[in-house]
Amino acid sequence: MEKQNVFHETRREANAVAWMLPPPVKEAIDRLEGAGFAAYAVGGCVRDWLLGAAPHDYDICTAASPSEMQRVFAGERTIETGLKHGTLTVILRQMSIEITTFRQDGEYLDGRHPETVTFTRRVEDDLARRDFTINAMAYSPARGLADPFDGRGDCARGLIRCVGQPEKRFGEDALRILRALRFSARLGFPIEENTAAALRAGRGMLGRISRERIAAEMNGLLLGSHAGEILTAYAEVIDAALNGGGQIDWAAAAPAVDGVPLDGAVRWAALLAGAKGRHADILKALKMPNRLTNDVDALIAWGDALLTADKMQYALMKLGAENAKRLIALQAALDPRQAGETARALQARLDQLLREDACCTLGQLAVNGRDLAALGLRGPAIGQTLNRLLEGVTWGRWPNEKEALLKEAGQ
C-alpha cells in the first residue's frame, strides 16, 4: 500500500482539534513536547473526533522512553500500567491518562500478544502494528495529524480496512476479527473486501481467544445499530466465535436483534431465541455476569408465551419492570401480532401498573407471616400461602385486601 504525506492537516484544522482536546491530555502531550519528545493523542480518539463523535478516553503516544516519561512526570501521582511495554498512567487533574512509548512488535507466536517489544522514536513506526486504518492515526498540536495508512480517508468513504496485509493483522492477534465486526457494527461501516475475505478465512482462529474477551467484543457488537446487518453477512464468523457448531441459523436472528432496543440483555435474548436450549450453555461458556444471563433465560423462557394485558402483572411480579419491558419488546420483535398497536398497549399497561404501584412482591401484600401465624399455619407452609396469595392477586382472582387475603389463606 502506497503511503499518504504523514503530516497534512492544517493549521485551522489543527487548531481546532487541539481546542478540543481535554486541558490535562493537552497539558500532557506540551509537557513531553517541552521536553523534546514528539507526542500525539493516538487511536479511537482521534478517530472519533474525525468522526464527529465524543471520544470515550484519550491515550498518547510519544517518543519518550519509560524512564524518560518518568522524569517528564516527577512529582505527578503515575500508575506503572506495564513499562515492560512501554505504559505509564499519569493522572493529571484527577485524569487518568495512559501514556505509551511509540514501539514496533515481534512476534505474535501465541495469536494473541507480541513476544517482544522494541522501543522507537518513530510514531510511523507505531502506527504501522495497529489494526484498522481508523485506528492508525495521532494528533499532535504541534505536528498535525500523522496518517501514513490514510485512517481519515477511510472515515471519509466510511470503511474498515486493516492496516497493511489484513492476513498477517488476523494472524497476529485474532479478537481483531470480532473487533472488526465490532467497528462495522457501531459505525456502520463496510468491510473492505480483502479485510472480509480474511476474517472469513481466519475464523478459525478465534479459538485461540479466551471466552471473556469474545465475550466483550460480542457485547459491543450486538449493542452497535447496524448489528443485525453484521448477524447477516458474517453468520459464519459469528457462529465460530459462539462455538454455534454451525447448527445455528444466527442470520435468522438478524431481524430481531435489529427490532429490540440497544440494551444488553434483550439484544441477547434476541440472539439467541433460535437457540433455545443452547442459549444458557453459550452464555455459560462466555462466562457472562449472571445477572445477564438470568435476564436472558428469563426472556427467552417467556418468549413464546403471548403477553396480553390481563397477563402483564403476573409478568410483572415474576420479571421485574426491567425485563417485563424488554419482553413487550422481544415479543413484538419476534412475533407480528405482538407489534405495532399490541406493543403498545402492553407498555401502557405497564406503565398503568407501575404508577398504580401495583401489587408484584410479597412486601406489597396486604397480609405478611405474622397474620398467616396467627390463622395457625407454621413453618414452609407461611412462605407456600404467601407466594399462593400473590399469584392469585396478580391473576386478578381476588383482591389485594387483609380481609379477603386471610379468607383465602384460611381455607
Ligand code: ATP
Second form
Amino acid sequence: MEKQNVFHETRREANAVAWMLPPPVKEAIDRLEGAGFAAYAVGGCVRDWLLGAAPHDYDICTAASPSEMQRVFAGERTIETGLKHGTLTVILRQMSIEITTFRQDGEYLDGRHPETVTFTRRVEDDLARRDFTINAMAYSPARGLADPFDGRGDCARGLIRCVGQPEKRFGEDALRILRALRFSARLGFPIEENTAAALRAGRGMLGRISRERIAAEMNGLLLGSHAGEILTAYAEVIDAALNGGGQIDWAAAAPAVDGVPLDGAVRWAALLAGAKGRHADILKALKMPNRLTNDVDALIAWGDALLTADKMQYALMKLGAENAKRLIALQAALDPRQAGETARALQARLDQLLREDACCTLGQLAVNGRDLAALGLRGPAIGQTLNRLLEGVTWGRWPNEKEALLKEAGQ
Ligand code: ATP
Ligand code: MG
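Take the protein just shown as the form predicted alone and give its structure as the form predicted together with adenosine-5'-triphosphate (ATP).
Entire complex below, previous chain first.
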C-alpha cells in the first residue's frame, strides 16, 4: 500500500505561519533545518493559530537528538532540564524556546507516565502519542502542516477527539480525561461521541492522578468561557475528579459558574457555594494555594446575607476590596434580586468607598491603641475596643472622628 502523505500544504498557510512565528522561533527552526534536521512548531501553538487565536507559547519538535540539538545551538544559552526526555531549552534573543526530539511513548503502566520513551526520526510517530487531534499537528514553514489525524478538520468542525482509541488513550494517562473537559470548556467544542463515552467510563481512573495536576486542570476548566456546559454535561466526571464533590448541586452550580467573571476565586466559590461546609475540604484536598482557599472561604462564609449599599463598607472591612467585588458578582449570579441594576449600584457604592478611601481597616481608624491607653484601657481591651469602634464606623453608627470615637470608647 502506498504510504499516506501526511503533509497538506498551501503556500498561503506556509507564508502565514512563517509570518506569524516569532523571529526567535523561526530562527530555531531554520537552524535545525539548516543542519539537516526536520523541525516544526507543534501542539497548542498550531491549534491556536488555526483557530485564529494568538498562541501563548511555542513548542518545537525535531528529528535532532538531544546531542545533535546541543551541537546546533552550541554557543547559545541553553538549559538542560529535560534532556533525558529529549527536551532542551534554548534562549534566543531573550526568548526561551523548548525544543524536543520526536518521541514515541512506550507502555504505560501507572496510568500517567510511559515506562520508556524512545526517540524517533518521524514526526508522525511523535504526533501519534499526543492526546487530541487538534493538539496533534505540527507546522514547518518549509514543509507545511503535518496533520495525520485530521486535526485541521476537527478545528473546523469544532470537536475534541482522541488520537487513536479513546479507551486506550485514557487508560494510558487518565489526566487526559480532564484535559478533554478543559479544552472543551475553553474552546466551546463538544467532545466527540466515542471520546466522551470513554472518558465517562474511565472517570474512576482519576484517582491515580496527583491532586496538583487535577487542581491545575480544574482551574483551567473553570476559567473556560463554556465551563457551565461542561459542568452540566459531565457532572459525574467532575465529581470523580473532586473526589467528594458529591455535595455539589450541579443544577445551581453550572449557571452560577457561567454567571461570574473569569476569575479563579469567584468561579470556585460559585461552584462550591452549594457545598458549604465541604468547600474548604475539597480545596485543601486539591492542595490549592492558601490564598485561593482563603478567598473562596471568605466568599462562602458570607452566606446568604444580601449585600446592600448600606452594608458595603462593612463588607469591605470584612473581605477587602478584591473579595467585596467578587461577592457582588457571586450574589448577582446566585440570586436574581442581586443582579442587573442592583449589582451595578452595589459596584458603584464600592467604587465610591474606595475612591473616598473610606475607613475599613484599623490603620484608617481616627484613634489608635495609644489613644485608648490614655483613656485607661489596658491589654486585650484595647484591641477589642478598636475592633468595636471600626465595626461601628463601617456600619455608620458613628463617624470616623477622634472625638466621637474617644467618647464611644469611654462608655
Ligand atoms: P495550552 O494552551 O493549555 O498550553 P497546549 O496544547 O499547549 O495547551 P500543553 O499542556 O502545554 O497544552 O501541552 C503541549 C502539547 O503536548 C499538547 O498540545 C499535546 O500535543 C501534548 N500533550 C500535553 N499533555 C499531554 C498528555 N497528557 N497526553 C498526550 N499529549 C499531551
Ligand atoms: Mg502549552
